Amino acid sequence: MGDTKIHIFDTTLRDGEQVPGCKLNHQQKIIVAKALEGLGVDVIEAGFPISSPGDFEAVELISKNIKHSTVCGLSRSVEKDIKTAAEALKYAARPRIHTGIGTSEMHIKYKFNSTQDKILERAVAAVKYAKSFVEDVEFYAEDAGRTDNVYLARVCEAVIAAGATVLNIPDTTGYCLPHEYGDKIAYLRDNVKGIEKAILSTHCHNDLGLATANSIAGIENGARQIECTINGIGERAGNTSLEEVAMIIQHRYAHMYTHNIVSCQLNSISQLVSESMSMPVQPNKAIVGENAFAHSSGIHQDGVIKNRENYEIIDPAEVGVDQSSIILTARSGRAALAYRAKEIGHNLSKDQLDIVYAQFIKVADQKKEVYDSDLKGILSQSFATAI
C-alpha cells in the first residue's frame, strides 16, 4: 500500500457506452480507444463481450490495436462470461478479465435470491476460472457501497486467495458519503488478510454527486485505481471524471501521488468522446466544460486581468484549452471592456473608455453576450458620437 501510482482505469467504452443513445460504432471505438491511450490511461476497460458479436468484436478489434494500455473485458460470475471473455482479449499485449457478483443483503436476497456462503462460492470460483485464462484478473463486489464490511473482507481475502490482482469496490448506486467510502476502504487495507498483493480500486457513480469526493476518499484510505470516464458520463447520473481526479491528484496531491495522465490532451478527448457519442459537455462543468475558464462578473474579470491566478487555481494550458475567456456581459466592469478592446485593435484612454462603457452598458443589458462584432459597433458609434 505504499506505492504512491494511481492507476487510471477509464471504462468510457463500457460503462460509459451504457449511456441512452451513446452507442459507437467500432471505428469510433477504436478512435477513443488510442486517444485514451495516448492520454496515458493505464487500463482501458473496452466492453463486454457476451452482451452481444457487436461487443464481442469491438473488445477483439481494441486489443489488436492496443499496444501498451492494458485491455479490460467486463464480465459476470458466469464460465461462458468468463470464457468469452478471455477469447475477446487472446489478441492483447496485456489482457485483464474483469469478473464479479453482488455482494450486498439487497443483491444476495433480491437479485440473487442466494446467501452469503453462495456468493463467496460463485466469487472464488469466477475468479480461479478467470485466473486460467489470463494471470491480470480483477473481482468486482457490486454495490459494495451497501455491503457489510465484515463480509466484504470476508469475499476480498477469499478472491485474492484464488488469484484476484485488483479489489474493485464500487459504490455501484453512489449512496456512500465520502467518509464512510474512505472508511470502508481503510476497513479492507486493515482487516484482509493478504490485502498487499492485490490493488484496491475505486469505481464511484454519481447519483449524489458524489463520485468524484469518494474516489478521492479511496485514494486517501489505501486504493491505488481509480475507475472512471471521460466527462464523467456513465449509467444514471454518470461515473466519476477522468478529467477531475487527474487534476485533483496533480494539483492537490502532487506531494503523494502519481499519474500517467498528460493533462495538456483532456480538452480535446473530452470533445472527442462528447462529438462521438452524440452527449454534450454540460457548460459549467469542470475541467473541461466550455466555462469552465470563462469570466463575466466584473469583479472576477478585473482580477483574472491583473492576474489570472486571482480566480483561476488551473493553467487552461494545463488540459489543453487556449486560454481564459473573458465574456462581455451587463455584469462586466471597464478593466473586461478595455481588455476586449485592446485584443480587437483599440487602446482605449480613460476618457474612451467612459464613453464606450455608457454605451456597451446599453447594448449589453439587451443581450446575453456581447461578442466583437457588436463591440465593433459599440466603438463606431461612441467614436461618432464623441465626435
Ligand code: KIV
Contents of the next structure:
Amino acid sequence: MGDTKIHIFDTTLRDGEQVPGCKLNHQQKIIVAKALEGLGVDVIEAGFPISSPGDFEAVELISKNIKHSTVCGLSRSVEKDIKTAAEALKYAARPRIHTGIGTSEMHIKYKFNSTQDKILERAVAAVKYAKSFVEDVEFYAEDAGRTDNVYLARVCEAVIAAGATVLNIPDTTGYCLPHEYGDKIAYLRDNVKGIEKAILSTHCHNDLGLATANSIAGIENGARQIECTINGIGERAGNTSLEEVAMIIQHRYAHMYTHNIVSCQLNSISQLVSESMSMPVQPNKAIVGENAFAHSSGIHQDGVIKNRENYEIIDPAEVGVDQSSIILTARSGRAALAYRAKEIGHNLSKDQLDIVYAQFIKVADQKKEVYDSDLKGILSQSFATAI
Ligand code: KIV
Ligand code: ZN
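Having gone through the form predicted on its own, I am curious about the other one (the form predicted in complex with 3-methyl-2-oxobutanoic acid); can you provide its structure?
Every component of the complex follows; first up is the chain already shown.
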C-alpha cells in the first residue's frame, strides 16, 4: 500500500452507542473495545464521561484494558466536562481528549445564543484547558458541514495555536455533497496557518447516504483521519462505515494510502457489534451484509462460477467471509444448480441436469430460496422418476 497513513478513529462506542436500544453493558464494551484494538483501529472513542456515571466507568475500564490504540473521551467546551474526561482517561496508555463546540451560524444563534467571537474564545479556552491534562487534544467544530469556511478557518487556526493536535470537521447533519465537503477540507488545508502541526479529520453522518463518499472526498483533499463506526451505526441515519472506508482505501487508493486495519476481521467484528447491540445489519450492506458476496441471478451465477471476479471486486476471504455463495432461486440457471448439486456430492451429467432442473424450477417457483435440504429432495425425486 502507499506511504501516507490514514488514521482510523472508531466511534462505535460513543456516536454509535448513542443510538436508542444500542446501549452496551461494561463487559460488552470491553469486548468490543478489545476487538477494535485487534482490528487495528488507531483511536477508540470510548464514550462521553460527563454524560453519566456509567459512561465514566466505561471509559475508565476501557482505558485500563487497551494498550495500543489511543483511547479518547468526548467533552463539550465546558471545564467540568473536560476535567471529567481527563479523570476517566487517567489510566489510558495513550489518552486523547476530544473537545469542541458548534461553529455554524445555526448552532451559534439557536443553540448558544452567542456570537462567533465568543464561540471562538470558548473553543480556545477548552483546548488550553484540555491541554493541561493531556498532550493529545482533538477539537471538533460541530456542524462544520454548514459552517462558513472563512470562520471555520479562523477557529481552526486559533485552536491549533492553543495546542490542538487533531481538527475534527464534522458534517454533523450529513448535509454536504462530496465536492463541498472535499472543498471545505482543501480550504482548511490551504488557508489555516499552522495546519501542518495538526491532523485534519473527517466525521461524516449519513443523512443523505453520503457519509462514506464525503469521508473519501475529505481524504482526497488532505484529511488524514476518518471517524467512523462498525456497520455505520450512529445518530439518525448513522456515521461513516468503518468497513467501507477501510476497503475503499485498500482497493482503490492502495497506491497512495495505507491503514492499519486487519481486514479479515471485518466480518466477525460486524457480527459482534450487531449481536451485542441487537442492531441487525441490512442484508445488502456493502462489505458485511449477508448478501455482499451472494449471487442469485442465473447470469451472475454463471459468471461467478466461471471466474469469481466477473462479479466480485473483493475476495470474500479478505474481509473474513469463507466464500461467495450461490443462492438457488427461480432466477437461477443450470450452472448454479450443477454447482450446488456438486457441493452436496452429486456430479450431474448434462442429461441428469436437464431432468433435475425441470423438478428444481417447479420447486423454486413455489419458494423464495431452495436450500440444500430441498435440493436433496429434488435430486432423489428426479432420479427416482428417471429410473
Ligand atoms: O457529529 C458530530 O458533530 C459529533 C461531534 C460531537 C464530534 O459527533
Ligand atoms: Zn457525530
